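Given next, in structure tokens, is a single chain: the form predicted on its own.
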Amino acid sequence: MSATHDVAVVGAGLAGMSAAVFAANRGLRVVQVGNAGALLFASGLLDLLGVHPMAEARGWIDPWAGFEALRRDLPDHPYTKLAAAQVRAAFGELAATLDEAGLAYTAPGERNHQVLTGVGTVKSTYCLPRTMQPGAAALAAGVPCLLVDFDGLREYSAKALAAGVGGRWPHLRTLRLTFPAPGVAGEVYAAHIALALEDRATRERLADLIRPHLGDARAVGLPAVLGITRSARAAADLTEALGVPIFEVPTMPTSVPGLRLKNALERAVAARGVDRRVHGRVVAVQRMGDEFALSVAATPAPVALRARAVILATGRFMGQGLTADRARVREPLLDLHVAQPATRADWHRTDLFDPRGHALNRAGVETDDGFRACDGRGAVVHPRLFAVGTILAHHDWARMKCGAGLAVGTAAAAVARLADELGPARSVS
């Protein structure tokens, strides 16, 4: 049994990592259990709100106007428990954290960026890696652009991108190259190319291959492969060598930008002294007087942890924050109440692609305004038991494009409430 921590964060996705960072920033003693591997499936884009209402597929250039419209229209959505100022501050704190950890993002602002995706669509997002920002600028201006891909990179096709975006960006040309590095041949993967581009000589050889094909291009787009630890340096070197901005296009998961985000957040929590149990999995949480006792399945032996508070950031079905059998959806760790349709027959609509989405996607844990978990009658289960991120009820983050805002905003609000609950002696200004 370890010494008592102020808070145990269960989960290491974006919500869990944000909660751990925010809590440590406020002087709380934090233990975090979980592997951040789910971040490998992230595109690297941080969404606030892209679509509302879903049935109309209405997009928002001003995400804050959409945020207020959603709060008016959907009184049960987690955003109704957050003030815009809270979410702005949370994004700012996260962006500063990532920058400190060596991963630069665009500053949180007033507008969504329009970004070309790896499947040839255009997506609205709030904050994006600096290596992708020149692509958003080029798309907005509609300037001539050269899209480059590589032999053997099956997950990415410049021609498919150009065909998909169509008339939205008419001055696109494409170029396929054999990647100029020893040992990178045949079927190749984005991570292998990114690792090779950590080397300056490889970047120079790539620039030499692209240069004769520039023509009238005023920007060059590459799949998101510009290095793993030094992506900004790789982008700057290629930009200097070619004389036009270089930008990355998000690729299919698992992605290099997801790996960069994972690595940066792991550096950030480590720098703040968070006690990370990466190879453990919480299998039980029990009250023990005024504390919580957490049983952690770990190698080489199980671990028992104590904490004055618990923040659940375990995600949905992929992260096993929610599970389902033939009858109902469950929260498996504490058997918390899960808001869900009355019967299984109501989980899905008849049309798989119904623009209104499916009721199952809005199942989740209910909380009070401070994101403390509630029972089926709406009563707080414990004053220091919180739930944040996609495990929450009454949202459809994938269709609404609000996943990062949900993760970061609710984590910040829960930590603020927790700091108040534990008292000033447990926090720093």
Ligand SMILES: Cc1cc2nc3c(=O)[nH]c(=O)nc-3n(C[C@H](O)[C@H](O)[C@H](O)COP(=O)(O)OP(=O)(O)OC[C@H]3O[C@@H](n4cnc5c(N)ncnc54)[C@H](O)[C@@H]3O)c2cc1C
The other form holds:
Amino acid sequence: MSATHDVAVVGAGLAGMSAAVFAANRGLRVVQVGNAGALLFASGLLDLLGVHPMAEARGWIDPWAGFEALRRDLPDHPYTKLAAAQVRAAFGELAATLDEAGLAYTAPGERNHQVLTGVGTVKSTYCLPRTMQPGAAALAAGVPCLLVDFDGLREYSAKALAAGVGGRWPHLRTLRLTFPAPGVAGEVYAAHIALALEDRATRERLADLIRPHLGDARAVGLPAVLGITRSARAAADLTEALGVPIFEVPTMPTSVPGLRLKNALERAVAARGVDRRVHGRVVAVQRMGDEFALSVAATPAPVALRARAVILATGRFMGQGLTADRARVREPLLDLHVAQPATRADWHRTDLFDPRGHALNRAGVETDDGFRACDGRGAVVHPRLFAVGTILAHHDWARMKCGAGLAVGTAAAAVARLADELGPARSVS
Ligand SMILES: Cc1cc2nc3c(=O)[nH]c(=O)nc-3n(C[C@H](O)[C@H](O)[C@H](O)COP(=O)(O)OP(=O)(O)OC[C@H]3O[C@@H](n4cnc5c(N)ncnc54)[C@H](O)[C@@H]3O)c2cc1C
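For comparison with the form predicted on its own, please write out the form predicted in complex with this ligand.
The complete assembly is shown below, putting the previous chain first.
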């Protein structure tokens, strides 16, 4: 049994990592259980709000105007429990944290960026890795651009991308190269190329291969492979060598920008002294007097933890923060009340691509305004038991493009409420 922590964060996706960082920044003693593997699936883009209402597929250049419209239209959405200033500050704190951990993102501002994706669509996002920003600028200006891909990189095709984006970016040319590094041949993977591009000599060889094809291009787009730990350096070197801005295009999961995000957040929580139980999984949470006792399945032996508060950031079905059987959706760890359709027949609409989405995607845990989990009658289960991120009810983050905003904003609000709840005399035994 460990010493008592102020808070145990369960889960290490974007919501759990944000909660751990924000809590540690406020001087709380944090233990966090779970590995950050979920972040590998993320594109690296941080969305605030891209689409609302879903049925009209209405996009927003000004995400804050969309945020206010959503708050008026969807009284149950978790954003109705957050003020714009709070979410803005949370994004700022996250961006500063990532910057300090060596991963530069664009500053949270007033507008969404329009970004070309690896499948040839254009997506609205709020903050993006700096290595992608010149692509957003080139798309906005519609300047001639060269898109490069590599033999054997099956998940990314510059030609397919250019065809997909079509008239929205008319002056696109494409180029396929054999990646210039020994050992990177045949079927290649983004992470291998990214690793190879950590090496300056490889970057120079790549620039030499691209240079003869530049023509009138005023920007060059590559799949998101510009290094793993020093992506800013790799982008700067290639930009200097070619004389035009280089940018990354987000790729399919698992993605190198997702890996960078994972690595940077892991560095950030380590730097803040968060007690990380990376290889564990919480299998039970019980009340023990004024504290929570957490049982963690871990190798070589199970671990018992104590904490004065719990922040549940266990996500949805993929990470098993929610599970479903033939009859209903459950929250498996604490058996919390899950808001959901009355019957299974109501889970999905008949058309998979129905723009209004599916009711199942809005199932989840309900909370009070401070993100404390509530029971089926709306009563707070425990004053220091919080739920944050995608496990929450009444949103459809994938369709609304609000995944990061939900994770970061709710984590910040829960931590603020928790800090109030614990007060200045919190125990640090
Ligand atoms: C393919 C993909 C692409 C995405 N692209 C974008 C994008 O472009 N823009 C954007 O803003 N967002 C994107 N996101 C979403 C973004 O990553 C979410 O904001 C993020 O998933 C936040 O989710 P979360 O932290 O609530 O849950 P998750 O990311 O699901 O993390 C929850 C974690 O908790 C763990 N867990 C569950 N139960 C336990 C337990 N008992 N003990 C310990 N750990 C446990 C899970 O294993 C998981 O690792 C994407 C996500 C995916 C999957």
